[in-house]
Amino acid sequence: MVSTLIEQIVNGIVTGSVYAIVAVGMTMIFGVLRAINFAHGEYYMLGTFGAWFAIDYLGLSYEASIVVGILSTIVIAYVVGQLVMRRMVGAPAESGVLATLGIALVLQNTVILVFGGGYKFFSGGYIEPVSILGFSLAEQRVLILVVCLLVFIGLELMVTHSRMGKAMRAVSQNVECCEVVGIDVPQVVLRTFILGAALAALSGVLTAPVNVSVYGGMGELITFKTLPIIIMGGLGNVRGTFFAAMILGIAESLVATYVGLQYRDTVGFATLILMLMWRPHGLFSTQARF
């Protein structure tokens, strides 16, 4: 019983790591734009499809497919950012919701139109098991954990010490003052948006070998999984997002094991409802952005 519990907690941490990499991009975008990107999960899907295409059609290795998946997503995110996201600076929140929902529909249906709506087998990744402290984990799951830690350490260093990070923090605090002192706010929004999309794509290509299959609608569920995370973590709070993702990942793993696998996806939605009723500003401070 104890070993099963510990094993499920470890699995939950791995799942939480996936959610954290995706959600931190969404929460950074909210921090500078004050709008929730409802198309965020589609960049997770695009990264996965980019890697799948590189392996199945181009014959590249999994390592190379990771680069292809992320770069292709960055290109698409750049186009979307230039055409849409830069124009959202100072726009009403309703405009951001409608715009990102429209983008999500366009991206999802374009992929379904090009590649079909069926499930595709993802053949890449590291599936060999390794033993850590008596527990067996696939190498891919260990890689996800390591990358998640590196991502958050890198983000912490970036927002603290780099010019881009300082600009992101400034825009998240006061857009008008940034414009007065000469900071190019639309450019900061664009770069933050591209960074968030790239992180979502990274999460997608890392998770694909664990999920085994990819399909056009996979980004939609990820979007709705990240919503309770960024709300629980405090909108715009990067550190809170990390801990909220771990809490949700562990909760899903325990519910799937001890209650039933069919109830796993309800945990996020139930958490969202409870958070909106009980503590709508989140478990962590919304003032601690970045």
The other form holds:
Amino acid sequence: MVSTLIEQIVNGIVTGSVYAIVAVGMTMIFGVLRAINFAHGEYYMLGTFGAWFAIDYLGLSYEASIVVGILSTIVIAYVVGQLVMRRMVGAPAESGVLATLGIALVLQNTVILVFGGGYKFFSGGYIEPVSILGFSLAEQRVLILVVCLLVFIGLELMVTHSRMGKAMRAVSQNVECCEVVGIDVPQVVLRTFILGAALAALSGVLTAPVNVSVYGGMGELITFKTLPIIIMGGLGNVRGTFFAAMILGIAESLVATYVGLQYRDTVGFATLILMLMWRPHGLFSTQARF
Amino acid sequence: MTHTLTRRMLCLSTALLTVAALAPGLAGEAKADEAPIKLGIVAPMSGPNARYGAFSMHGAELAVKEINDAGGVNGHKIELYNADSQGTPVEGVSATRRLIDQDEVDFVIGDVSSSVTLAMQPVAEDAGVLLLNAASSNPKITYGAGVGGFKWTYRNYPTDENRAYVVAKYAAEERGFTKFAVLSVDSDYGRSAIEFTKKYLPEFKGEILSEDYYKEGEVDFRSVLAKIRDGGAQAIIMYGLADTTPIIARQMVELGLAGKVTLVGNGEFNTEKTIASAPTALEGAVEAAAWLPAWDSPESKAFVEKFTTTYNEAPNNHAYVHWDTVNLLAAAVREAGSVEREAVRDALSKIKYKSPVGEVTFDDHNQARLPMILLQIEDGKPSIKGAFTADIQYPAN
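Output the form predicted together with the partner chain next; the form predicted on its own has already been displayed.
Whole complex next, starting from this chain.
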């Protein structure tokens, strides 16, 4: 009984890691732009497609495909960032919603037009099971967990110590003052956006081996799983996002075990509603942003 | 100023619209020497079931090409139109309306998904267009057809009830399973298959230990598989989606269920790709399908060969049933000696059509009497265990 519970918590943490890497990018973009990026799941999808393309068409190894997936997403994110995202600085909130929803549709349908709407089979990755503390896990999941921790340690260091991190925090606090002191706001927005998209792509490439199927519409589901996480984490809060993702991952895992798999997708928004009733500002105070 | 402009625009656009409305009529008159048979296909061409849709279209296209190349049906060529249902009832209904209102088809074949087909039935009924289903297995579709209600719905596909019975019987009697866990897709197809499994399982002293349904697009089955492992089930009854089967099979390997718990049900367990994704998890899996490429009949073998050379890929069940259903429709038109909808419908009710899996006739619920083919994965290859027919007991209404 207890061992089942622990195993499910471990499962939840692994699921949470995937959510966390995607959500942290989305939350940082919200921080600098004050806009929810509804196309965020599409970068997750693009990363996976890039890697799948590298393996199936170019015959590369899984390791190389990770690089291809992330780099191709960065190129697309750069174009989208230049054309769309940097224009959204200071724009009203509804233009952000429309623009990112539009981008989501364009990216998704372009991929479907180019590669077809069917499921692709992702063949790379380390799928052999290993036994840790008596639980059987695919090696890939251990990798996801480790990468997630590294990503969050790296991001913490970046936002507190590096010049770009400090600029990001400044932009998220007050755009006008940044302009006064000479911070190039559109540039910061563009870089944050590309970083966020690259992290989403990384998450996609890492999960592809265990999720097996790759298809054009796969990003949508991720966007809607991440939305409650970033709200719970306190929009724009890196550390908060990490814990919110873990809470959601574990809650989903427990619901799937003890209530039923069919209720899994309701967990995210149900937890969100409960949490908003208790702490309307998010689990972590908005003061702690970044 | 603004007013005059608006009025002028209105006149202009009205004139343009009139021309546009007349144009297709003119074009249609010009080329029709013998009236074509207008056939619409509703299938999921995008979304999570897009693969089914692509196979369905290819199957139908191949049949249409064969028939037209041979001079058509009594001189009438078949014109094929397609519409994307995206696998959802809402889109399926508007796709059907588009085919009926804009393309003015007389016959519709569709959809793959039972939920979509159920929503399409009243649309076809109102328009008096023949809806010939080729791939949905929910029993409700023909419970409510023929003497049950919808006069324009026919189905050339065996139902979940038939399938559930055949699978439960084989799993219990031949394999000796008594403890089952359910893991099916959360749709009209997945849920009704389990409903009928529950109806028949007590006959074979089987019991269900746990019951879970997954949403389309679900990728994480670790929690539920761990529960199944700890619950001590011998087999998982799965009526699922082909694209999800490899994900579940791989996670079964991950959790150490492979070789200990057997998959039984339906969800394309037998394709090469699926087996290759997790050979140990699929070994011994039992599946009931309306058709499979290994089926031993000359017509079926010829179809597999032709399909493979045309599309560079082996056909699946959906490709076959759509190919076969187009042929069935052609046979009905031939029998009727007319392309009139009523005549074709009446011919269909009385038809004795020779399909590659056996002779097809329709009962008073417009349901084709068809066998289910049962197979088991042995040494990484599907091995056919036989074809079984079960008579459908319609509920009194």
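The model shown is predicted, which means the values in this text are computed figures rather than measured ones. We call the rigid core the largest set of C-alpha positions that still match within 1.5 Å between the two forms. Residue numbers count along the first chain shown, from 1.
In this overlay on the rigid core, N11 has a C-alpha that sits less than 2 Å away from its partner position between these two forms. Superposition on the rigid core between these two forms places the CA atom of M275 2 Å or more away from its counterpart.
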